[in-house]
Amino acid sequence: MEQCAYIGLGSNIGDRELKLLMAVAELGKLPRTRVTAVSPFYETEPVGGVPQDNFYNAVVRLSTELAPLELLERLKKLETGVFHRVPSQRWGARSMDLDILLYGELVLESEQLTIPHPRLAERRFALQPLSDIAPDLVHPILGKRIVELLTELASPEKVVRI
């Protein structure tokens, strides 16, 4: 059964907007997978304390039959196979980023994998665009709009349309 999951997409390595289109395009060749929208593209400051580059941030909203783990599986395999990300610290810059912000309504927490995205809620990042492309979107655990979720966000963050 087809499920509506948003992907969020991070670039800080080399040139950022060539790899967030080419994300999009990678996420268009899945398998059982539809790119149904796109959002605008962001300059966003890093968070986390990690000194580094800015990042270019952006969601997808993907109409899949992929059941979630085997969704994220393809996701890092678009990583570290078309992308050449390697492991770093955590926070630290990465050429590619992708993330299940939500699938669905799922509510999910195993070792792998945690729907919705565990920081979903404190990060301009992704709910700003996520906002764009979605923002009557109801987070499944908080029950709150994603529109009152950035509109509620206290988060010093930078991030403004590119």
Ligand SMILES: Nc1nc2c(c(=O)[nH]1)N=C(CO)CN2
Contents of the next structure:
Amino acid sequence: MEQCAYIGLGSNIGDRELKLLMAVAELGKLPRTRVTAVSPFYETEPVGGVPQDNFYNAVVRLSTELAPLELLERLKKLETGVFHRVPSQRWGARSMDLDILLYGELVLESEQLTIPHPRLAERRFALQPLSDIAPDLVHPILGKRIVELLTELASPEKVVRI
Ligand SMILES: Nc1nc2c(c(=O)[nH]1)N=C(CO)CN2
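The form predicted together with this ligand is what I need now, so please give it after the form predicted alone.
Let's see the whole complex now, leading with the same chain.
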């Protein structure tokens, strides 16, 4: 069955805009998967306390028949195979980060994967692009719309649409 999944994209190494564009193209090549929406791109201040360059962030909506763990494996393969991501510090710089933010209404907590993404509601760099393409989507645990979560967000981190 086709499910609607939202993927968070982030890069702060190299040509960040080109990398986001490439990531959208690669997501569109995944088997049994279509890209059905792409958010605007944002330049965002790094979150997490590690001094590093600003990120570019975006969110892509997929319609996919891949199961959550299959999708996760595919995203990891893209991170390492296409974007040469290397293991790095937690919160540190990365060539490309591809995170499953939401997968239908699914709530999942396993060793490999937690859905919804556990820090989604705290991250302006994810909520802002998500609310551009899915403002009325309801967070399956918090029971609030994405646009409400964004409005309630206290963190001052700067995100600038490019
Ligand atoms: N603005 C921003 N900050 C981050 C990001 C990111 O994608 N955007 N990703 C991180 C590693 O998960 C750590 N900090």
